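Just the one chain here, laid out as structure tokens, in the form predicted on its own.
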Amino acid sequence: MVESGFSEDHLDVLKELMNIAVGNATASIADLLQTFGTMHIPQIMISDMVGLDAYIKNAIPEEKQYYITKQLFGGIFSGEFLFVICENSAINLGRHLYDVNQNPTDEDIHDAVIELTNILSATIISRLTEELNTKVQFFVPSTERIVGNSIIGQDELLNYHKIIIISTEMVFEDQQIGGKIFILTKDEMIKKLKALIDQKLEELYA
């Protein structure tokens, strides 16, 4: 057993309905940008908010500026869901986007990574809660343009405990668009999202 009651059964039942999410997000963008694109293989893991905060600057490169877009969902299973582009991915999915030689307004990228955030939350995080039965609602999406990596307030890093992070990349190699993707659950969400993949596990072996 791993933490949080967490078996080899549930982080496998959640990695493989993750990579049907992650599949279907994927062919929404490439019918978004006309073109294709992989997403890797999501990475699961359970840890606190200071691990939470060491993974994510391990991922993300702390020399460059990135878009970051966060969107709270909520229902039975409720989180987060964070799309980080860094500048010159987000220039270049703006100029994609809206067929412009030179590069986009600061309103065009803006927009253009909202509309792409919007897809991949909706993609991924619909089909999750439905592969797991039940259902979800999206809160407004805010977006910031930072230095570095520090994506975790230290606010938030006071307030939780347990947490999950499920992590996949969006490449879109022709266009150079590339995206970092995070799911974070915590604390009272892990034990719901324990029950829910127990159901589904009922489901299987039935």
Second form
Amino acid sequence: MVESGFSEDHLDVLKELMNIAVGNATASIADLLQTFGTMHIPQIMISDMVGLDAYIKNAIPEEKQYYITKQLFGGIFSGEFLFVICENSAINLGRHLYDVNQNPTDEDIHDAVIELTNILSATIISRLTEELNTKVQFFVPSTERIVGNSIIGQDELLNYHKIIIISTEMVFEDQQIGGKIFILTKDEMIKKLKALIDQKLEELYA
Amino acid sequence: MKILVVDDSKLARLSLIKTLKEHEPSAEIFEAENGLIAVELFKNENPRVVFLDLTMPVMDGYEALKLIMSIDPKAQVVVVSADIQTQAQAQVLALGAKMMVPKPINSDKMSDILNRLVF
Ligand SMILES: [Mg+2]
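The structure above corresponds to the form predicted on its own; please provide the structure of the form predicted together with the partner chain.
The next block holds the full complex; its first chain is the one shown before.
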């Protein structure tokens, strides 16, 4: 039993639903890039903000530059979707999508990253919530370029007490495009998520 | 009839077995949570059908499929995966899988699958 009433069964359900969701998303991106990608087994962790900070520092090397796209989603289950892609990957993505050999403009790269994130969050979150029999609404995403791994601002840290981190990675090796996905949800949402998973488990054992 | 169900997720195994039992109540079911255990069970039990997940720790479904097909080229392996890319499908079919079906599997899909297998 981990904190917040999540049992191993809850984590297993969430992980498997994420697996299905990420599989769908990888296929959509593969269509977009007209190539083949690989997906990693999602990791799920319930933590506090100090833990999140440490987790992110561990997952993202700090010496690079990144494009971070954040998108909020709302509904019975709400939270924040983060897509982190390093500068080289983002440039490769831009080149691939615009079919150019020289580096695309910064604006084009931003567009490409936003488009990719939109597809990712829409497929992953919609699939996840569909499996949990609920609906979700998406807000407009925003992208910024940062150096290092401070992807969560200090001011934002104060908003969260307990947080659930769902993270995974997708890699398009031939195009050298890869990115990390984090889904963050907090406090009362964790309880709601647990209730949704309980329903799912009930159906299963019925 | 012996059937082997391979998936690292307990949920995935449970729901697959639940739908499977609706159609084949008398099946003797073996479970494995990764490819390595699956290959061992396959060797020892020689199941009629294997339901195989792709994304698993220790040994993934691609590797397990290769080994299973080398043990028994007539093995009936149904790949059940969240990875629905056409290339993933082409790859597992080339390795000898009978078919690949997207997760999750409902009752209708299960009945289709079973109709396409030889018992
Ligand atoms: Mg799996």
